[in-house]
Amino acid sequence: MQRVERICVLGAGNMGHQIALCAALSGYKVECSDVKPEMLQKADQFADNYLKERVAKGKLAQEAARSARENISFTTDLKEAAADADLVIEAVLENLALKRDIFAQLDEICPPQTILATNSSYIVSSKIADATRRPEKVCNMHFFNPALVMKLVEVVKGPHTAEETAETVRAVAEKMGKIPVMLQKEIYGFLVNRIVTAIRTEALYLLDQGIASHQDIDTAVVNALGHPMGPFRLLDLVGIDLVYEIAMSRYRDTGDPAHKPSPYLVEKYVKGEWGRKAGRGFYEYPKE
């Protein structure tokens, strides 16, 4: 396996800055980069607040917090962030054209041995790898939200991905305190999202047909299946806008009416009721 000491996380949004902090807490030197200075400022402040809170709660030693803070830095300069990285984890918007452009830039900036991983939850790396001259160094490394809490990481090997690349990424995930699972083949949605999507699709169908309320469907799933939250609470947490965009992208790709988003989901999307971040989705979230 390759030796990984320096990691670049590209994208300082909710997923990106948490992945970066996970890596910093695990001893990696981390550069987190974003084109938006305001995103980096929020990410920097989040790192400060998170580490202080963990220390105050007795969850993290003061020395470990200090070391993690020294390990992480934020910059708008992609070249500065990625030029000496052993591993780049891309965590930008779910837009294929954007990801291909970024990977082409990274291919020019990074040393030949640098591994380029995408955190995409649906876009397989074979759609991105040929934008580089190192397809064998490209794979999916999919974290779950919130990345500081959720243990699972899906490592997905494309037909282009070298075994060494996949095993190196798996080892990095383990060092970050995660539980990696290896997908030997690419498939749309990977493991977890395929299962979650099947449950969500059926739950939305039951709601659209007027079989039961979203509250009762959530209650049934929590109390009969033992899930920590029902599919509608989960929709609100993930973001109804994100789920809608993913469904529309899938429908545009396949043309299959079965992949169209649910009428109820479309209604929520159009109204801007996107879940927790909007203060309202299937449930209401009063501002603190």
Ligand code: CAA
The other form holds:
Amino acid sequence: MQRVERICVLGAGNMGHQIALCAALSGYKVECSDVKPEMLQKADQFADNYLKERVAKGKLAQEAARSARENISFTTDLKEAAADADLVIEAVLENLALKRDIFAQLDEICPPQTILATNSSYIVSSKIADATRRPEKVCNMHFFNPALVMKLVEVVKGPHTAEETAETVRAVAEKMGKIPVMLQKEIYGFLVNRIVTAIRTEALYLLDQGIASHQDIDTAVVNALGHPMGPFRLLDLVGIDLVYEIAMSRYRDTGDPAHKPSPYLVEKYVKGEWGRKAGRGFYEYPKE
Ligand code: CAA
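Moving on from the form predicted alone, please list the structure of the form predicted in complex with acetoacetyl-coenzyme A.
Starting with the chain above, the whole complex follows.
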């Protein structure tokens, strides 16, 4: 297995800022990079607030918080962020052309042994690996939202991925306090998003048909199935824009009407009611 001490996280959005902090809390030296300085500023502020809050709650020792804070830096300079990384975790927008471009740049910047992993929720790494000269070092490493809390990480091997790469990524996930599962083959949506999508599609169908309100559907799922939150509250957490864009991209690829986003989802998307981050989705989120 390869030694990993330095991790670069690309993208300081919904997932990236928490993946970076999680790695820093686990003792890795982390560079978090984004093209938008305001995203990095937000991530930096979040790290400060989160660590302070954990200490105040008695969930983290002062010394561990100080060391996590020292472990993480933020920069808009991709070269500076990735040049010394043993592992890069890419968590930028779900756009294949953008990801291919970033992986090609990383291939130039990083030493030949650096592992390049994508946190994409649905783009399999075989669509990206050939943008590099190191396809054996490329795989999916998929975290869940909120990444600081959710334990699961899906490690997905493509036909190009070396066993050593997948095992190294699995070991990093474990060191980050996560529970990794290994997918031996690529499949659209991996394990969890296939299951979540099936539940969400049915919930949106029931809503579209006027069978029950979104609140009652959530109440049913929480109280009968024991899920921590129902499908609509989860949509708000994950981001309605993200779910809409993934559904549209799937629909464009397959042309299958079953993959078309539901009318309710389209309405929320068009109105900009994208969930928690927008202050409103299926529920309201007043600013604290
Ligand atoms: N960021 C960081 N930490 C958070 C958080 C956030 N956004 N929200 C909650 N937490 C932490 C809290 O600080 C708290 O920590 P401690 O118990 O250690 O103090 C803990 O989580 C519990 O929080 P709360 O008591 O406030 O609320 P809760 O018990 O309702 O838990 C939840 C919140 C963890 C989000 C829980 O509702 C849950 O597990 N929901 C399901 C989330 C889920 O299904 N995620 C997967 C989505 S699918 C996906 O991610 C696909 C993808 O490809 C992106």
